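Next up is one chain by itself, shown in structure tokens, the form predicted on its own.
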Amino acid sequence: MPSYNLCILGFGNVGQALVRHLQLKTTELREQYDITWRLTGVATRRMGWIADSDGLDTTSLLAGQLPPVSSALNVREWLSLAQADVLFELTSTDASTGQPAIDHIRTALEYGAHAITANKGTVVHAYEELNHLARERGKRFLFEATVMGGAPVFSLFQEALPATKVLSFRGLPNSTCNVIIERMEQGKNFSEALQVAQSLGIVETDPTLDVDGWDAALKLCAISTVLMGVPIRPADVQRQGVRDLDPETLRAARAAGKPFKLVASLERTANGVQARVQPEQIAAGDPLSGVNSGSMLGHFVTDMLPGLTVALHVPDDPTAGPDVTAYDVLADFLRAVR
């Protein structure tokens, strides 16, 4: 029965949720999938590079009890000390460059480990390079958690819908903005609504990525690059966020039955794709009309299917957002090692 040494780079809400999932599923992984695991590396700016190839005490780590920091000076040394089989790259996203996450994943693949990430920048800025390197080294570069964490998007098309061509996408891929708009409709101002979203653990480390539409734009870039075969960058996306929305206007639109949402859309054209993120009013009957609070939805049109909607409904719970994202990371782990 194979046993895998796991390393987590970035031990925030999602990283900790991943460890809880692994603990919960240990017996199931062993009995149903013939997989055992141990956590041999954890690294953050605060912790430093912690590694023990014999396995770290996950319960103590979750309780904030840290073992002595290893002598590693960089990610390559850390992976070596941990004898890593799988790297989970869960650091915060740099929208403009994708760094340092790209370097982390490149190093892991060169070292000989599978690389799994929730970092959108790696897909947007280095998908072809990292995917090619993974194939060359006989490893997997997987990133299901980068778009609509908890809902199958990339794996759905790659595994369940072969030989389909995505013609367009329209969706609500940013749960933070859904929460902000809903709370402003209920009477809060923008700052108060953002604080609610932050309390739910769904806001990016830099909130401007969410509220100014960068997160949704990055997700469009990832979808276009991977599923449509047309690489685009955030600067190619027409973008308007929710920062300037007026609470009275939002409440009036809701009362009229046409509430505002931050809509992200892709349309295949003769010259590539047209990508846009902007607040739009949603009429009753629209595929996007049923999404509230922290939930997300994506509606695809393909050459074989006239309309396919993928939705994830997330309760207002501080652990729900990180938990569903961490599930995608766990599922990618199983896809990689199987």
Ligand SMILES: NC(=O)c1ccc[n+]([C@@H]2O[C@H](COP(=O)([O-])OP(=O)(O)OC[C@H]3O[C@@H](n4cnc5c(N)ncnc54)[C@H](OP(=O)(O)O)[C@@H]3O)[C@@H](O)[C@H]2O)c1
The other form holds:
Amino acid sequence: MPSYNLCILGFGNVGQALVRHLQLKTTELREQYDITWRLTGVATRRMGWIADSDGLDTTSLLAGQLPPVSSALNVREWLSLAQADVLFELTSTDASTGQPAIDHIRTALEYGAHAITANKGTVVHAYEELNHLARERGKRFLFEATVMGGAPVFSLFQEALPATKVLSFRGLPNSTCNVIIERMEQGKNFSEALQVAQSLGIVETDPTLDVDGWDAALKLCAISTVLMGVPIRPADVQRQGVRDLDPETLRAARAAGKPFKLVASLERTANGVQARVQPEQIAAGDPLSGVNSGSMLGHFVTDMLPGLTVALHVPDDPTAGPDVTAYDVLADFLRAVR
Ligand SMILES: NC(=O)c1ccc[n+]([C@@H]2O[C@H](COP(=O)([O-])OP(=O)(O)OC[C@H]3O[C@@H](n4cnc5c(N)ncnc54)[C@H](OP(=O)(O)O)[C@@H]3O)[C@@H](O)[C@H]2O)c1
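Got the form predicted on its own; could you also share the form predicted in complex with the ligand?
First the chain shown before, then all remaining chains and molecules of the complex.
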């Protein structure tokens, strides 16, 4: 039975949720998938490079009891000490460069490990390079969690919908803004509403990524690059966030049955794609209506399918957002090694 040495770089909301999932699914992975695993490396800037090729005690790690740091000085040395088979890259997203996550993934693939990430910056700024490198090394670079974490998007098209061409996407891919708008409709001011979203573990390390529409723009870039074959960058997206929305306008729109949402849309044109993120009112009957709080939704039009909607319900619970994202990471692990 194959056993895999796993390394996690970035041990925040998603990294910790992934370890909880691995613990929960250990028996199922062994009995149904013939897969065993041990966590041999964990690292963050504050924790340092922790590695033990015999396996770390995951329960102690989750409780915040950290073993001594290793002698590793960089990612390459850490992966080597941990004898890594898989790197989970779960560090904070840098919207403008995708770094240092891109370097982490490049190093892992060159070392000979699969690389799995929830970090959108890596797909937006280096998809072609990392995908090519992974193929060259016979490894996988997988990133399902980067867009609408928990809902299948990339694997859906790659595995279930072959030979279909995406013509457009319109969706609510940013759960933080859904929560903020809903809480402002209920009477909170902007910063109180942001705090609620932060307490749910769904806000980016730098909240401006969410509230100014960068996160939604990055997701459009990832969809355009991977599913439409048109690489675009955040600067190519017309972008307006939710920071300046006025609570009274939001409440009036909700009362009139046309609530505001932060809508991300992408349309194939003769010259490429047109990409936009902006608050829009959603009428009843629109495929985007009916999404509440931290839930997410994406509606695709393809040359074969006139309308395909993927929706993920996420309850208002402090672990639900990271949990669903970490499930995508776990599923990518199984896709990579099976
Ligand atoms: N939370 C969600 O629901 C969600 C959903 C979809 C995608 N994502 C993506 O998943 C990733 C992780 O999100 P999260 O919510 O877990 O973030 P988080 O709670 O803020 O944790 C980020 C982790 O990364 C570490 N880190 C940041 N920069 C680093 C660096 N340069 N080198 C090493 N470690 C670094 C941080 O620790 P130190 O500060 O000690 O370095 C921390 O452990 C992000 O890219 C995010 O965009 C999150």
